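There is one chain below, alone, in structure tokens, taken in the form predicted alone.
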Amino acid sequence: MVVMEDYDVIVIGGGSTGTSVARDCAMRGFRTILFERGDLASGATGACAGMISGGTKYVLQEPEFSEMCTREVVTLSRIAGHIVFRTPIITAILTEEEIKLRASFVEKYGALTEKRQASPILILSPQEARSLEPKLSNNIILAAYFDEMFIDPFRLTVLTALSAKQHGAEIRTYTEVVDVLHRDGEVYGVRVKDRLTGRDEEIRGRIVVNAAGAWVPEISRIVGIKQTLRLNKGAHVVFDRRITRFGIICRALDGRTVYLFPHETGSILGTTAIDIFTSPDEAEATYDEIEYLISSMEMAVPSVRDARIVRVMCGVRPLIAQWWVPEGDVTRNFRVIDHEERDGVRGLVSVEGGKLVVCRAMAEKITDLVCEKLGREAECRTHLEPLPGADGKVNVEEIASRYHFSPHTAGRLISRQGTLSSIVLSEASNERSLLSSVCLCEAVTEAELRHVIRNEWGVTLDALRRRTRMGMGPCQGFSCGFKAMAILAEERGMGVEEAFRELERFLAERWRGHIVVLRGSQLSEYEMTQAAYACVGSIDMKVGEEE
């Protein structure tokens, strides 16, 4: 067992949230050090579908929050605005009952658009929505038009990690809290278990700061703490292209609200909302819930249903726990814990609840409480100080002229690194192979892999795909799988037995998202694509299977 020296703050938790912590605490000053069991991104952070909305769900019901999202959208869109992108959203309403529940909250919402400077609301008529999107049916009855803001959650968190380094942060992925060192009810410190190598560690501190999710209740739950969420899990599909030219939202079939956003090279479509009471770890995605999404979407854009799934996922929403409510009605607020004012343990601090689009807020609110708890002053600069490769505009035809490449892989690279495509770029002015593609899918060149493999703890194919979208295409890894297998291998110093265990891990981690779709022709498709794994990549992987 080795004992590393004192920190000021530990952060359990490598999602938007947890890296958010870190960046602050870090930018305030304090010695600080995150710990994430998995991938940064991995939990419920990567399974959503990236908007970071003004609010237009609580508009009604939660006023204050709605001004809180909007706030933060537009401090996001100054401090990240290369991962930041507007999506123009039709609302297609089918019944005469709908236009009611849609009228309400058009007045206030509009109100909220003027401050983030998005378009207002715009009624349609079913002729002028469809001349616009002509995939919508011809049973819509009216339409409002307005857009929304959305982020690359990845992109999002690992920016956020790599700002909290620069700042003198420790970010260690793939290290999983197995204890928290406590006694006379005060918590000093974790026990963790780096996942990858299997070596143990007890790390001190001063304040730990439970931001994991939807695994609060059991990281608290280990100091005899109770503590619980009401966790949601929610579904989305994944398409292999951009199925409509606009976002469209309509009612699903049980009167709640679902929407189809193209996003990236593909579309999302979105989500369930279902409490559960087992582990996070055990939340899948069943096809019962895509076959809701499917059909409820159907209603809107009648050619949903021949588009082809190239993946599932699912995530879990670790809400406040309000009960006797409809899932639909519990804020998306988020508390912050005092464990020393509420139970009476002293430097354990955790958060409840949130979202997506207030993760940097969360993490100032936490900040501050560290701050009293540790009596330093000091003023969080989180909303003024750009993330990494945020600081700057770069030209996408001069950077494609420069390295000699081509404008569309020069224009998605930009749209993930920022600034920062020069770092990346630079060694492949000697090694013009550098800009090969790896994956024709997402334009990913071996240079940007080389790079997050060395600075944005790129430790698995899993996380390469999370940083670039490495396979995250139509083929879902299959042209791409063996060559960054191999850019990794040779990165890490790894042999060929364990590459390929590597690559097996990452095939079987997109088994899960491909599982709960298999029928027909997809079914066929993916007999296909096992076939050529075994014949031609002598990967004869029993399917599912995991070490």
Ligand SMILES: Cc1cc2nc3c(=O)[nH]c(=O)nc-3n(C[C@H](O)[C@H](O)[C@H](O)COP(=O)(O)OP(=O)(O)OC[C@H]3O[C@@H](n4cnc5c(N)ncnc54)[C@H](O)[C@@H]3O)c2cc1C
The other form holds:
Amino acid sequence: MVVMEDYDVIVIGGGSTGTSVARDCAMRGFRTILFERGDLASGATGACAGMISGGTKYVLQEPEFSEMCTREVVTLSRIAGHIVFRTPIITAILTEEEIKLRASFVEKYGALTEKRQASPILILSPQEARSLEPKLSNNIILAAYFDEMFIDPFRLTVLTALSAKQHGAEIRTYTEVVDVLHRDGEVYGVRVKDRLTGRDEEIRGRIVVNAAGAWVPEISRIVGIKQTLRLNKGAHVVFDRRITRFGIICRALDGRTVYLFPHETGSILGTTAIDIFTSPDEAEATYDEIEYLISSMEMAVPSVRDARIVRVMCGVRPLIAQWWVPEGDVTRNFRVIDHEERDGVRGLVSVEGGKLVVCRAMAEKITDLVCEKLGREAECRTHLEPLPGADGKVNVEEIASRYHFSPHTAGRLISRQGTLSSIVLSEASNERSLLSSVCLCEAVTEAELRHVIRNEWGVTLDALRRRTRMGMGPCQGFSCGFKAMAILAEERGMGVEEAFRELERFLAERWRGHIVVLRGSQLSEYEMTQAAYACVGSIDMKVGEEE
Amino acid sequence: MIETEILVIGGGVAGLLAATKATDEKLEVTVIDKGSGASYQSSGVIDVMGCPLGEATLKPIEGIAQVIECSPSHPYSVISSERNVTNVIKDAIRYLTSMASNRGVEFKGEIERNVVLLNTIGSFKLTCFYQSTMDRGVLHKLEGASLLVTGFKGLVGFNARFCSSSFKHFASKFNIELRKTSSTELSLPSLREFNLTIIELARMMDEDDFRKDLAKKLETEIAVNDVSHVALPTLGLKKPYENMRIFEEETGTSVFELVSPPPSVPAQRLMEALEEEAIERGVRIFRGYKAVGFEGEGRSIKSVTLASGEKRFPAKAKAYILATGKFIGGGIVEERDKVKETVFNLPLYDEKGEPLKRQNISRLLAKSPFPREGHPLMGCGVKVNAQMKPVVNDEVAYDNLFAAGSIISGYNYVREKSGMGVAAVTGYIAGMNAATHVEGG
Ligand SMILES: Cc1cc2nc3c(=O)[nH]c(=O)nc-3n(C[C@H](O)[C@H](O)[C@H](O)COP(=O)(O)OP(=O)(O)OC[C@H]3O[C@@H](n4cnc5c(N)ncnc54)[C@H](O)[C@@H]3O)c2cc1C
Ligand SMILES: Cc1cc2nc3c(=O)[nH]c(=O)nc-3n(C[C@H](O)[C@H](O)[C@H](O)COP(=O)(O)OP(=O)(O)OC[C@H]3O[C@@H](n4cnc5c(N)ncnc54)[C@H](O)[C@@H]3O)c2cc1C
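Please move on to the form predicted in complex with this ligand, as the form predicted alone is already shown.
After this comes the whole thing, all chains and molecules, with the earlier chain placed first.
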């Protein structure tokens, strides 16, 4: 076993929280290393809607938290401008009693819109609403218009990790913390397993930050600490195209709220909230959850029933353990736990609750505590410095004409890479074939794939998908999977067998998100993928053993 | 209004074969098709039986026998109750390949043996009958070869470098040793610099100037490499054999075309040939018409309703052949938990011949995407008797209705590698029987 040198801070978990902690710690001068057992943003972060709101739901019960969210929306728009976008939203009101319910919300939330740099809330008649959004049902009796900001959660996490790296942090993906090293009430490191090579390592550090989201209790259990979270599963249904121009919010059949948001090239419908009591690894979206979402949204947008579903995604919220209240009333605020204070275990800090929108604020609070513990005074600067690619505006037309390729493809690239786009394209001036779109659904060029393999921990096809959206469109990896496999194999020096195994894993992951929602016209895409990979590619045939 | 003696719904391999076979009896046959289906997406080679019961075999006849023994609902088993199935498959495929051959698309292969071909993904494909452009690349003929895998700069979906190492790897799995594999990526000024598709490349190859340039390029490549065989992602759409000959003469090597996933040039070549030949033999083909319903009287279909845009009109025939394919073709759709046959609303059956219940479709899928046993969903379709007449509860549904191709239940072509083979033989039989039905009055 290899024993690694010492670090000041070891971060467990590469979601929005963990990467933000690594960035803050590194920026404040700590020698930092982060371990993520899968890919960056492979937990709740990658399953979330990416809405960075002023806390629509919490404005009444938790005004301070709502203020914090509002501040963070502004901060994220500043430090990650190219991955933040504004979506206009219509709340469709279907029943009289809802009008009363929503009235005080409109007033309070309205007061925050200006701070959030959003447009004011407008009340619309059903006719006005339908003229703006013809897909709305005739049954709505009133509507409200406002807007919210959204962020690409995958890019946010990757860019945060990149920034951490630029400040000296080490980021290790596909590396699982399998043990927490501790003696005499003190944590002094972790043992990790590289999931791609199977290699074990021990790493020592002065403080371990447990930012493993829903898996926080599992890490704590290793050192004998009982920590409880309210684990709450949520699912989203992803559609192949923008069903509505506006985001739509309406009441669900059980009185909760559901939404249909335009999202990248498609739409997402969410979300459910179901408490779970088994391992978060087991969480999967069920058929009933999907029906619940569709049947609810159908009341406001009837055509959602027949829209083409490409997949479903599911994540587990690591909520603070408040019980005897419905999920909707549980705080979305977070709590930083000093285990020395709470359990008498030194060298371990964890975090409970929170949201994507406040990930930077969560990290700031955690890093403040780390500073205190390690006796260092350093100011937080994470809200000041832009993330990689967010340090300026890029002109789509200019890039498209400089490299002579389509403004659409250029635009998609810039929406992910911002000012780094010209670096991504640098080799394409000489090697024009790098401008070929490997993924047609999402316009991902070979140049971009090679860039993320080399610079953004793009070690698996799944990782390429998260960084570029490759394989997220209607065909779900049918047309890009094998092309990207060859590129990945080449860049990483993978053997042929390893490459095909990787392709199988990628298609299996896509399949998992597919199986419960496969229906309607998506079945022809299914037959294509099945036949192309099995009939033509023989991916299902093992040769050598029996031949 | 269309009036014809036989109406074929669906112009894939199954429909075109059925229609042409029926015109042999001097009947008036009309094919209608709403667009295109799986046949155009296939790789243009004819599988007969590659993996009976999920295990690969190099001997299709043995595979068929195994299937007949173990899967009574398989179309081959159903046919075997009335005919010698191997012979009729042979006849059907001979019929299909001679149709293609009349239009210049040549096939090779024999029913006694499956062969292994290489594909543009970098893996292999087991099949039975293949276009002769692929002949020099049949794996067992490549023992000791020095293979140059030739890519094109800007061509999407074909990575010659990767294929050159993976071909060596897969060949060794089949105990074939390639003496050497190498790769090159040609860049020709007349080609698009990026986003070049294989179909565009194939069209370019049909042009004299381009193929001359290409032949020269290949020759210089071969001069520096010690090469016996050259693999290309395509040999062109219309003149592949001419190209093959020119390249072979110019380079002194053996040249072949790889199999590819969609879009596939050989599939397009085959389908265009079948369609032209069908028309040549008197079949009328109308594309852009969709069958949306029918009128029946007792056990007889009276007419089928066609739609073109907003227009609706009936098509009347003495016999009807349903060859609408599966999900890609559109013969089967799923709506609110019900998998349905789209034209005659025939009940559907599963691979074992049991009626399909209304159920959440995910119950017909396996947990992993490519299990060896396949997804039950792919085995669903209409049930037919040995005359290819759809049956409901073991009774013939309509006396003048026949079915052919992947609309039929009882087999899973994805798992089994039998797609075109079943389409051909069921189309052949349906065509003959529909003709007999009409002639018999
Ligand atoms: C359906 C849904 C919708 C949501 N929508 C929004 C929204 O619109 N806006 C918003 O602000 N918030 C939203 N949230 C909440 C938000 O997604 C989460 O609060 C946030 O992403 C949690 O981030 P995290 O980093 O704490 O957890 P995670 O993203 O789950 O990260 C934890 C990471 O730890 C890793 N890990 C676990 N065990 C180990 C180990 N032993 N070793 C190494 N690594 C380990 C996991 O692989 C995982 O990647 C939503 C959540 C869900 C489920
Ligand atoms: C990617 C892929 C690769 C494959 N590779 C191979 C291979 O290498 N070898 C092999 O043997 N098999 C292969 N197959 C399988 C093979 O292609 C199919 O099994 C076979 O082509 C089915 O033929 P068909 O005529 O029954 O259906 P289809 O070709 O699907 O034809 C059905 C036709 O009916 C039309 N239609 C449907 N409904 C209506 C309607 N209501 N009105 C009018 N027209 C209608 C459709 O437009 C379509 O043209 C492959 C399949 C795919 C998808």
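Positions refer to the first chain, counted from 1. Just so we're on the same page, rigid core means the largest C-alpha set that superposes within 1.5 Å between forms. The structure displayed is predicted, hence computed values, not measured ones.
Peer 1: Note yes or no: does the Cα of R519 move by 2 Å or more between these two forms after the core is superposed?
Peer 2: Moves: yes, 2 Å or greater.
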